[in-house]
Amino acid sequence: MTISESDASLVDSTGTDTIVELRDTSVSFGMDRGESRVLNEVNIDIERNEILGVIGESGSGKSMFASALLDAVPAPGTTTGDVIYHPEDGDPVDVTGLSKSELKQFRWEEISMVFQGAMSSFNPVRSVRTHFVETLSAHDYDVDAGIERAKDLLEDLYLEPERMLESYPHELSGGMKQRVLIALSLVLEPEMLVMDEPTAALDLLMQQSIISLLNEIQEKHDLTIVFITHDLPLVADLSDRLAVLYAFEFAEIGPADEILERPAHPYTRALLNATPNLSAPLEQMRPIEGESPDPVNIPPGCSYHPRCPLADEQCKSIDPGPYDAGDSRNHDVYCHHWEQSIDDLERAFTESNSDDSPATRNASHSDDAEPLVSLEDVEVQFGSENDGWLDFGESDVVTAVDGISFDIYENDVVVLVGESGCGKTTLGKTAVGLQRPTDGTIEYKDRDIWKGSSGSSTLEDEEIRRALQIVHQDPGSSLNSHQRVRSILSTPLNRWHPDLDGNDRRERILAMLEYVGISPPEDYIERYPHQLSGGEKQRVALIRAMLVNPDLILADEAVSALDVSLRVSIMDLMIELQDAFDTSFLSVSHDLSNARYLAEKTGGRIGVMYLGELVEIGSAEQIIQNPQHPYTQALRWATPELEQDDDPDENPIRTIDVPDQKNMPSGCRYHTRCPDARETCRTQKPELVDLSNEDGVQRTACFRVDDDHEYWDSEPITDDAVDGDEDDDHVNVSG
């Protein structure tokens, strides 16, 4: 519905070309223990044709902000305040006053939304074409014309239109599904696109590719984009403006360059300090002390004051701002002390850090040290040929790990990085005895861990089973939801330390909870997992692994499910526990920034995997600052940074999508995506070459590191040659 003349004072009061404005907008849910206010009287003007990045921790109100823009808050939630949409032609529209039929039209034709989980947005039994046809038909659009537009959109997103339209969702990779979803959201030509964590489940290269594509799509189709994420570096280069949410309210809104260079709110500064990245010194990365408030009990005054080192009596009682902190355009900050300099903020945060970050260590082993765990030519295959009675008549075999060798030493850290499907987790599980290799050997202290297991897929040696442990990616699913923390942590003690009585077990558990910062432990020991925050769950999972005094822990994406603000804290805890228990870590990560922090802090190594092979391994310094393999260079390029780059490097990768693992490329497996590939790369497989020097250890599998290799005399591979010779259905994307 259009708004009345009496509400004219609400409309476009900024003087700018506003497309949507929110005034005192709140979202609340009634609960037994009180009203849960998950968006608290926010005010913002979204400008036409801008890209607005909305940043915040989990539970800060980001998704509720997105839902409020479309009046799509799920029942029994209620939206109050004003959400006014300004079409380019016509009268302003009161979004919260639209009828159901008007909302149905509005949500796709004026403002469209891309949700976080692409797979859950598709009907798995309907083809992609059917999804487009149903959307067009529901809005009385010309289906034939709409399908032609869909083809253009898919092509803009570097997808093959005909192949995509005839595919079913399960036949597409995560990146393909996300791009198809973007095309589907744009098929009705909306004015504004709201994206709620659209790249959260994607790899670095796919994230960066989609970010680049969004810039192109936004310019071509004159879109306004609201990009919602917890990952600040991801939108640093993409956004025109940033809006920082904390505790269901905006803490700071302003031009992206100003907020990144001169953050005015202490929370924004803390968020920048807590974000792992590749360029900042490690000592500048610090976790945010304390926890976000409960939506039922939001603190009075400034909601950040319980965690803020600058807080005084005024902050505790008076709601701040907005204050105008802008240099050129509007820069609103909700802080009484916004005029204090960045140096003052840094000094306050440094003084408030009660727990010092673990000191950076040198390499944790000498050249003549004996390996703790040694992998030699390890191969792991999956497929019907290895499934025995689970043979469904297919002969396809996928080699997840192919001939990998490396050693892990006592008190060592090795971080495996690479895209999804490259074999990181499979290799990690094989190293700790959770997956039996198809070929090759794994030795623990010179003992073959599978010797005597008589063909079983379960490790039978009790000592080795205790020595090799795992911490899973999602602590919520790895902790028994029906057991209290006391029972969860008692289980490993009951099995491996049966001599302890009940009191001893309880005291040991309480001591560990206190050690990792879960206090008061007497309270937490009786809680269930759903009563813990994400960081607390991961701490409990770490304690469970540590209680058996293991020699090696596989940390499988142990921080990827956590907010950026928690990652440094958990990685610091891992390092402290390693020092206390003399434990080694084999960590798995798709995030090069996290890998750098953990490996550089501990003097460990980073191993880069691609399609089942180890293509480069070395010290954090060498891998980050001097990558030699083109794939490592591509990962380095794709890793988002906080500093905005006015002259970004050219895209160092030829194609977005990873080859089909059932049809591996010949020779160097990366040659189908490598911009430097030559004919030799198509036919010959490179071996790891030792490039270690005084700056650190480094081994690289690339012909380019050898100045005398025949690679230099062979012909470059063109894009057409790759597409014509490799049966992988790739779509080229130039830099």
Second form
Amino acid sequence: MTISESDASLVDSTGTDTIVELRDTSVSFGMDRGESRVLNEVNIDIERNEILGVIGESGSGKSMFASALLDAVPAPGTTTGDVIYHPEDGDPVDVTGLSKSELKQFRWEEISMVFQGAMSSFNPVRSVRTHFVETLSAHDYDVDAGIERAKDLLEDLYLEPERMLESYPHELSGGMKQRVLIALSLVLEPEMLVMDEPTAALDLLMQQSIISLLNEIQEKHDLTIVFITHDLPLVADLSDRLAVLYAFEFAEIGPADEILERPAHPYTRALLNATPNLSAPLEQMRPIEGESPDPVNIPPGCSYHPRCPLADEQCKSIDPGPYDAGDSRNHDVYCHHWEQSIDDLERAFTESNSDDSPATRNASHSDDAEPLVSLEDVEVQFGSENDGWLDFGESDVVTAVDGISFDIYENDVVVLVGESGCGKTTLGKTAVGLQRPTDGTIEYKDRDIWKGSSGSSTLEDEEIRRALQIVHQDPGSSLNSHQRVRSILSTPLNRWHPDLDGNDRRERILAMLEYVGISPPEDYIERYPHQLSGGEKQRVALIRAMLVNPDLILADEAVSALDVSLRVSIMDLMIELQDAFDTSFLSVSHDLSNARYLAEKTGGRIGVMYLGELVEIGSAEQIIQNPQHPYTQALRWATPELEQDDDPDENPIRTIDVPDQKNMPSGCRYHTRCPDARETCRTQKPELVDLSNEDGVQRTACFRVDDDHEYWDSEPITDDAVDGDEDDDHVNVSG
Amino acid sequence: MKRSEDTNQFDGRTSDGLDSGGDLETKPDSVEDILRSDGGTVDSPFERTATVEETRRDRIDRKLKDYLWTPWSIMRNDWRAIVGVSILVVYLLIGTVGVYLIDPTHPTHGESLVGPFEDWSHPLGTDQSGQDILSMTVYSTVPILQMMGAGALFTIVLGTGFGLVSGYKGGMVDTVLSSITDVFINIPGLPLVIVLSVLLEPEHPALVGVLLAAAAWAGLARAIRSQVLTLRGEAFVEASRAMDVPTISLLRKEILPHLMPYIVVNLVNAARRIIFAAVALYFLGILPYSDANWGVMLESAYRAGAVYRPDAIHWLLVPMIAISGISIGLVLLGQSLDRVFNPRARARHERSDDGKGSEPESEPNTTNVTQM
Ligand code: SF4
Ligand code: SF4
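The form predicted on its own done, now the form predicted together with its partner chain:
Then the entire complex follows, led off by the chain already shown.
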């Protein structure tokens, strides 16, 4: 039963130009446990030429929403309700009623789609041109005219059209593929573009660059864009309107600025608070309690009521219909108590804040403190000079880590950030003895960790091996899918606590599970990894490392694969465990907001890596608030914020794509992209300069920090193709 | 099938939220609360031990549960497993108990070429020289089973061993082991077996089995090696390496379970191949023999022209049925064992016992609609 004060979404639609309307659209799958509704009677009008951001955590039905728009729900699922498409001229089309051939035409020509898995969308044995030609001819388009259009599109996306068209998919980087895919989806001039996590696999800078490109493309081609993501900050700036999905229904739909500033739904508010970002005070960030419901078993009434601090009897029985919230007419919220929501939630948060906000620590390492692990000029190279006797190509040695030195102290936190391929993971693995450096030394408490080891995979010294552990990025593969939680967690106990018998091990494991908030532990101990959620897997992986009682843990993108709202809770857990076990963390992340949260809360440091070199390292506050290196500044620019910025800054990099690793730039490696590069940067290599002051430690490798450097007298580097355009208009594509 | 990220919610799971952000000192109560039944003494959950010593019985129970009861209750629900296991059990019984119940036979035991079901002292009839066919079939089960067992085990042990070690160790070890494997892969199997059997004149069935498998293990070794190469890079293997888990138990506990379905299928196929090969070689008269077995029976029936003689057709049919029967049993068992090693099947079976729901095998996935 639905009550609603205003049939807002229906009324509002009359005045505006709607391109797609969804009426009571549901998607369900029959399962042996019962029918599972993965989209539950949603209503929305998508307006022509808007950018609609759809936000949802995993398991909120956001991918099904995308599929329903195109009637592309995979086989056993069924779509009910109406999906009506209004062409610019002509009669409305009921998408669910289209025949197969009509559908084929409809997708691509009217609405096209870009998915996250760009890699799998390409046929590896066909060139990019063939992909375009095939798409064009499959839809009876004029191929020559289409290719011309494709070239324009590629150009708009800062790709070299001719080169791209002749390339094969494997020759392109992830970001290039994603851009080619966008061009491909636009080549048939669709009216609407549906993007489902299109940038999820990409680096910060690439992600942000694509987002800004989308804005331009939308304007140029009069597109309607539906951008579906779990990452709220990512679309905050881009979208005109935001729609928040929770438990397969919309929780709130409204203009982006209103939702961000005055969210009316308790869930939206909680989500905003749970999202790590760069500007909000740390105390404001807190996880959402509880978990999203099971699609088979959606709570009656408001589906958010088990987690909602404002829930009352009405919420438990009556499904809240859309209420008009806010000033603008088209802000709908599905909550009975939206008016109270703002004040009450503020209060609820302040209360719970007071009792358990983990105090921000300040790990102050006096200069004479003994480092726990110390890296000295570490260098790691991969590949061989020549790969085999049939390999006539040039040697393909890649230097992943190039002469990095830094120290990790006891109870320390260091977060390495950088784009993929910058060597941060390799450096991390080298630091914990899982990767043998080709040059340089790593010392654990003044002992060379590789001393006496012959192979490349095992450390000789048991104690050092125990002291250095790892927690992996992908919760999916960090646990052995064939073992139960019990055996997974028994492994470290068997190895390091042989005195414990089976009962002891079980007790210890139960206690640990309970400690990290997995309950009831008796139930979980017999589960297999596929029966755990992402957050639970990550917790189990953390416990496994902790049971060894290590001194340093490498957390390799430990939270990147999790939903935004879970990240804070896992990071809080890491901090808590760090306290309880007296360990240090070396964390690797591509996300500056996560890095900031972890480092700032523990008083740790952030190290910024670029192409195998450490370009800046310092306390979290310094790196975030006062970055000195142009690359750190670029990363900071690329980190999406939870605000609408009316005046987006210029893109601070000259080229989007990272230089070829086999052909490193000379001098300062960043000079090919650095906006401030001068001739000196081409030839000389900057060293890390200590800039520490009372605000915190900071070391930066850029000539600009030295006021007397000859850099200031040399000529700025100008790109060859200067023609008065903005800097970022020409791009040296490489790769 | 690749799981899309939206599918996690299908797995029954409970709390994801950390119930308290407080640190250790602030929650002595909860630590007290979670003291478990046997009352181990603890200050923190990280030092908790049980007060009750684990007995030998507990350990045996646990192992039994993992290695016997769970597999069995998965297989119980699969008709292929039931039929397959039953067939193999029948053969085993024939090979063990049967030989005590049925007297051995000898030429002129009965009349020549008695048809089946005519004379109940020879239920399946006799052959040309008057030997009882039932008795011959029963007595040839023993060498055939020995041959099959020895050959299949040899293939699996050698193939898996070579594959595991060379894939995991890499480097020099890999080079040496891979070269050996390649040599065996490239030796033509049949001529090798013929040459070896002429040279060695194997009489014992187990030896014959090993001989027949001499070239078969190499293919398995190569396939396993390439799978181990991928598994070696997986995060959970790296984590185990970081924990300094000894190589042997790492291979056994982390890597082997992933290969088990593959190994089992190969085990069953190897067993079938051995039987077919043995029968074929006996039929061709390449392998030396002293006792009757199915292959020998076929050969002599064929030579006596049983193909054209309706009165001798049973002489040919009985060993053929015996061979097909065991082969079908093996195929069915192989198919059903696949599920035993699937963690999803294991978990599902357990939860349906608890009366909880099971989960879907396939999940909605949108990645397949990208190319339209
Ligand atoms: S106040 Fe009630 S209706 Fe609103 S979100 Fe909470 S439970 Fe739902
Ligand atoms: S040294 Fe030059 S190129 Fe390098 S970051 Fe500084 S200004 Fe840019």
